[in-house]
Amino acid sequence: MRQSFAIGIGGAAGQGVATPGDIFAKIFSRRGLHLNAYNAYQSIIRGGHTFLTIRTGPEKVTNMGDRIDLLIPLNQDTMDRHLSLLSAGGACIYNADTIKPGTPAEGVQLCPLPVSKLADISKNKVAQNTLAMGAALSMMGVGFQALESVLAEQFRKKEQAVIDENVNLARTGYDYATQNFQAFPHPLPMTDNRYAVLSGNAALAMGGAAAGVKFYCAYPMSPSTGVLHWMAEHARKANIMVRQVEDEIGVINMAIGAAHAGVRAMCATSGGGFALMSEGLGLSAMAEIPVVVIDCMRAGPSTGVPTKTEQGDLWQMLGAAFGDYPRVIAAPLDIGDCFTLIPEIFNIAERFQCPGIVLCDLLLSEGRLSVEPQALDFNPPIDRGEMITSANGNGHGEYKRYLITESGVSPRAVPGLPGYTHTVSSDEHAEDGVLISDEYTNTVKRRAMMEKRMRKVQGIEASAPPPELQGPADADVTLIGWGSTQGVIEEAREQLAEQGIKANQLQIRWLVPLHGDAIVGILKGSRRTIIVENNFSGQFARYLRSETSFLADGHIRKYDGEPFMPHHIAEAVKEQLAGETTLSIPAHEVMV
């Protein structure tokens, strides 16, 4: 199994859980380590419960893992909920003045900090946080200089006295742990590698900038709001016009308007906001104006559980708008892929003048991951398709915006070019864009135009690669996932291999086109197939069955708002291979 070290930091919203997480992330990345971070929190500003897991190691870390090695509870609630996540060899650093430890598992070291003796808590309400960070790094074998430099950076906008106070507190906690607590047997390693640390939302936004997006708009809706934040912060430097709009109806129409004017336009929302965009997507399809929409899924229906993750919007995307029209839908496999996917889907959307939908989720949007800097290509191939941007002496004849072609794609002229005047509307139309339904619906023209648009589907299918099988060909079981379950399934396969069970994996990135024939061809060679997804009804299983008639042998589903842990999948696979069930619904071990 891969070597890793996981820290869990928990407390009430407003107790400062995020700052220690940011500091640990910077220290780990500067030691050349991979990391993965996930924050489980409630949708209230103060109070409630927040639990941040940050896992690091010299090898790629793709998920939050099964257990934690170090627990830092900032209140009693966190201690009560999460102490059981520590196994033998783990440790818990806590404020001995306010928290009672409970009974840990055998081999867990309790590390009480006498906070009131070590700090003046009347002046610094979050002193326990800084003391605990110092103590933790001492036990991990990390030199104090690493923490001192990050603290100076973290508080650089404040007065020097604030920086000095935090550095002194951290040194006090560091020294106290060195003298009173047993260090972890293996110091945190260091490598010569360097990684970028990104949230999924930042990666989506950066991918848009790399793709050449020049217009971005959104209405703030978690968990997609981070895309708007990045865009607003970097708008001038990236030469992107950014607008916060009054609602999602305005968002989609404004994005379509910008795309019609000739620029690459993008917007992001979550399931509730996307519902308001559906009619606008139909306009994008009928007027053949390419636009890219990001849906960051959260647990529904309605407001649902707005700060929890789920893969529950697939059928909403498949049925968005009404009528038949070509589209492309893709689900990023990890946070790095959030960046990579955006230029790819823009190229397809613009080549075939259709809507592109990115199906992300809270796990990726608000999670953080270490990414190889060289994987962030800010000069990706750009293909804008058959786009006319200048008259070039050819604009004196009749221009047919919706010319019927063999490929279904008609040359698209930027509005305002001399000689390229044309009509664009949401109604069905003839080749010149003139409506066919005002006086008499010309059935021949309607059929020809519908067939023209739908011929794009073949080109879209050829542009998106089919999925490939990962792992041994002679596996006992094939695990099928889509989108963000990529990494956790990979680690579950490692756990199964340790127990003598061979598993391979088919991870779906392109949902439309699905490449159903290729998928069925791969799965025909599988001994047993199990579909893994974060929703109640098995939305992908149902989609695959509707498109191919393929029935999986088993299903693993989770819909409690929290993501899969590797052992959830490994244990469910063993149950199903033993014939105990064909549907496994793992229970989350702790209340979060």
The other form holds:
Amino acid sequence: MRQSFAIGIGGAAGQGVATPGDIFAKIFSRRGLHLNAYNAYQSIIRGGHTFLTIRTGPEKVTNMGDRIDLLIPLNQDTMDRHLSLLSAGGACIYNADTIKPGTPAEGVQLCPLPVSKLADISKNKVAQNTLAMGAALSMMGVGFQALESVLAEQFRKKEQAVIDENVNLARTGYDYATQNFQAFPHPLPMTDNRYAVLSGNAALAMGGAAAGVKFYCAYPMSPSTGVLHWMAEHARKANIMVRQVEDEIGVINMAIGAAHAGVRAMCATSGGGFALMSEGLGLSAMAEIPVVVIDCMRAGPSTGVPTKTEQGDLWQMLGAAFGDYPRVIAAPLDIGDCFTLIPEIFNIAERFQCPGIVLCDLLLSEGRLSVEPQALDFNPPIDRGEMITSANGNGHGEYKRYLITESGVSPRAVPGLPGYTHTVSSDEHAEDGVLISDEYTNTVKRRAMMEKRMRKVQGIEASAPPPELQGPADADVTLIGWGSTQGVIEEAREQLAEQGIKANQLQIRWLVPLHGDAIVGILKGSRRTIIVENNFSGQFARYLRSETSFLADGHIRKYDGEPFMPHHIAEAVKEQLAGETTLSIPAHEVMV
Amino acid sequence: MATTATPPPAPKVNRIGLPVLDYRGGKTTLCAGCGHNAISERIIDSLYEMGIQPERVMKLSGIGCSSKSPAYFLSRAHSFNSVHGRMPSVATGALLANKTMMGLGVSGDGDTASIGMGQFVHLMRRNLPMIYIIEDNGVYGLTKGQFSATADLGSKLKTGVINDLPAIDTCALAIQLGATFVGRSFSGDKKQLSAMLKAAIAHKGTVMLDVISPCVTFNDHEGSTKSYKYMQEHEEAIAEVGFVPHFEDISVDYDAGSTFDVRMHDGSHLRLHKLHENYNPTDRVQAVKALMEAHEKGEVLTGVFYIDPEKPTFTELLNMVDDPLATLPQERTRPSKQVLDEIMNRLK
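Show the form predicted in complex with the partner chain, please, the one above being the form predicted on its own.
The complete assembly is shown below, putting the previous chain first.
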């Protein structure tokens, strides 16, 4: 089993859960540790329940894991909801003045902090948070110096007195714990590695910058807003035109307008906003103007559960906009991949002049992960496809924007180039862009243009690799997932292996092109197949069946708003191997 | 007998040496007598007279009879026939990505005042440098004659259906929202429309022109307030519009008491000979009041209602790099090494 340590900090929104979270994350990453953070929160500005899980360890930490080692409840509600998650060896640090502990499991250490005795709470309302942080680090065997320097950094914009006050408070908590609480048996390890810690939304935005995006626009929508925030913050420095637009209809059309003019244009939204973008997606396809749209999925339908995750938008993406047209859809496998995927999908969308859709989800968008800095390559190849960027004399009328070609790709000229004036149209058009349904509909031209566009599908298929099987070839069971479930399935396989069950994994990144034949070829060799996905109806299972007639033996699905934990999958696999069911719906053990 | 061939007379050209033919477009497929065709003619004339390089123009439209019309003028320009009601955002994206292009948008009353209203409103707010023309006939032609939101209350369709909702005044709205050149004209008023279009070309911010353009098939009959007859009887010009482009160095004497002279940003002069008393085209409140009063009287007020030649445009406000984003060399499309190092340091 991987060595890891998880801290859970919870409280009401506005109580300051985020700051200790940031500080712990910095300390862990500076010790050369990996980390994964997931924040369970609600659609409320103040109040409600927020619960942040930060898991760290010397090896890659791909998900929030199954258990918490240290609980820091900032209010009674958090204590009541989460104390039962601690098992022997765990500890709970809390404000003894305001929170009653309840009865923990055997072997759990309760660590009450006499906050009003240790700090002047009339001056500092978040004194309990800082004291608890100090106490926690003492128990984890982390030297105080690490906390002191991160605190100084965290409050660098404030005056020295504020920094001193916080450092002193943290020191008080640290010393109190050293004297009164029992430290965890294994001090937090340290390595020489250094990781970059970032959220999926930041990774998506940075991937855009690496891809050479010059135009980004969006309408704020959870959980995609972080992409807009990153872009807005870095717009000036990175020379990216960033606009907040009146709605998602405006967003996609503005991105299309910018892409038409010649820049790489990107936008992000969630399912509800994407619904408004469908019309524009059709325009991108018909006018053959490439744009990349990121959909950060949240639980639907409609307004749905704005702050909870789901993989429920696949069929919306497959069916978005009417008519047949080539599109590319990919789901990043983890936060690092949010970065990597963007330049890749831009290259395909631009080469084939069609919309590219990134199917991300709240879990990745708002989660945070340690990533090898080298993995964030800001110089990935840029392939803009057949694009004309310099003038060709002063001639007119010879250039055909929608030239019929064998590949289906017509060389694209940037507007403003003499010699390449052209008409772009959302109406079906002839090679010169002039619409064909005006005086009479030219069926021959319609068919030729339809076939030209659809020929691009073959090129798209060849430009993205098929998925590969991970894990032992002679496994008892093959787990099939897509996108963000990569890490949690991987850890579930490790748990199964410890219990003598060999599992391998087929994780899908490219949804369109799917490479159905390759998938069926791989799955033919599987003893048993189980599809794992974060939705009700098995959207990927249905898609795979529709494309390949492949029927999986079993399904594990979750649609309660929370992501899978490794044990959810491991236990479901066991019950399915025992023949108890073919559809497992793991229950989330705690209300967050 | 010796003959000397007389060379054919050189075609008349404009100041950049192009004949008017270079400003023409494809053959119209709109109905004979459609007001939209007359507007296309005026666009051709004014672009020719102003000596605009056709390849620098980006024609933009939505969907509908009006939005087809960019095909009927300026074939030598770039054209984007977008989706119903979505031209404003397409135009915004395109012009932000390449601010050196001249944006010329043609929309209709359905395209603007119904399906595209949200987009129209936000476009006006931006003061994006472009000309936005509404070819306004109060009716949906391509779907066979339903009322649009600019049809007047009580206006009657050929089928006898009476419009039961008040009209949206796109000019009053544009003035309120921040457009910096707002006017209304009539497709049949050659002189006024030409002068307004030329002034529009000289203007640097958003120009919003609502051009009443009768639909000869569905909305040109007794009872319609968007018919040739109604317009001839009820058109009330607020001022006579005159325009002197910057390259015509003509000094014109004018009576300061009865003429309002607006010096445009490019040095041109828009000269409005007042017909209405106390009319001041730089006063937004008065402009909206004049429009409201005309509605009360059943008049269709035409002319330039409001102009602000100095307000910074969207592209000026955004403080963009000098080169258009769309044509930056690839090595300038990614953040600099220094910026990247800064970004990476903050992640550690």
